[in-house]
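Shown next as structure tokens: one chain only, the form predicted alone.
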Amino acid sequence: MNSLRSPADEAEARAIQDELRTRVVLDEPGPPPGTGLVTGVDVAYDDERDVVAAAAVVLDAATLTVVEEATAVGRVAFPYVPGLLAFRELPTVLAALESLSADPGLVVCDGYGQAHPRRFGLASHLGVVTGLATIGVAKNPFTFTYEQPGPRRGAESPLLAGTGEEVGRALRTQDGVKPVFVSVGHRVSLDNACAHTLRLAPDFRLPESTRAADTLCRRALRDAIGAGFGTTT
């Protein structure tokens, strides 16, 4: 399913990003919103024990009911470096995805795709190594700027790099609530990424896919630590 490469250091990690980002597909619309399956992925850490837990939760895109879920727990294999977080998270995220029997459909990451200093955040990296359609929906704008979108649900504004390049959008998913920050990962258009995000967030600021994966990965981490994972004797 994937061809993930593990870097030895920061320089090699950046070189891998530079190579793989040339494979990002930005000219496909992606699946129509509200059709097929949508999978949310998220991770939780125990930094003291260097343990990471990942969750993948598959939803029916039309009804938002859970179809399947999977978790994986592993050791953190790369240090914390801003812009290189995918190398910490991807091995365990991939293990969770590979445990699914269902096709993930569109994958929604709690993070960034093109809205990344090297235009290769977790959502783009995950898409390239798996071939899946991916988007990123983040809680903050990272290093980018935006004008506040209108106050009503569905309002949006460009998320801009210093050069003026649009790397994503600030999207208001609920009236009067802070926007989320949507970016393309792989094989989805930005318009479609925003449309998917709105459909996935009928009641709350964050997509139901992200909310479900967040709850599940936190539970998986608690269970793993409670069972002694990461404890040395």
Contents of the next structure:
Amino acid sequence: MNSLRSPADEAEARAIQDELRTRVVLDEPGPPPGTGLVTGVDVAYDDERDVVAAAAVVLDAATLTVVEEATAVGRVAFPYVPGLLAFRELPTVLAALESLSADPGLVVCDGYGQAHPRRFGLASHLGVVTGLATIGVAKNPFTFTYEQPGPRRGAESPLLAGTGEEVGRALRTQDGVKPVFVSVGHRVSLDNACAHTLRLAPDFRLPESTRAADTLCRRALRDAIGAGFGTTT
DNA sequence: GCGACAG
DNA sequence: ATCTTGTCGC
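Please could you give me the other form, the form predicted together with the DNA, since above is the form predicted alone?
Let us now look at the entire complex, which starts with that chain.
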């Protein structure tokens, strides 16, 4: 019953996405910004040794202080293929999330949710398999187009698919700095996803949840390799 | 058909 | 994602 078992090929991976996509919930507003817990997840790789490390960092949404941290290390189970990132990243992310004692609350992913060729990026995938509220905050617009938002923090503009539909939003989190690209994952509205992202990024371009998870998974990877993980003998 | 393309 | 020092600025 694990929807993240490694697909045999890309065609099977796409078929899994098409099936799971029918379970995405897009008509819930999600948790109110600034309350409860927010969890950032991220992964780091050692391609040479085929090792991947994931981190989940739980923050208090009001103060952005760390409540709990968890990591997991494993073998890379799927290559990087644009549009199929979930199969590469999520198995280890799930392991990290499952070892948390706290309820993750809203999960913030590095990448996309609805802003995806088949409207099922890793944030939506993670939401469907866990039932958690999720959003995606990416550093690049992928294949989508957008008008430059205003120069001030908080300015935003629609992220558009070729069909003209709004699949996410370009959101300026810092004055005069390149925007981030926010999209809905599961059980959160786009307005709320952007409001959460802005609150999570008071001082830097990226959300504190993402920054904390990024730092932690890199350290976990270094520690794991230092301890011999991935060594053949 | 070929390239581009989240991390 | 990853390869990666020193340096400019608050």
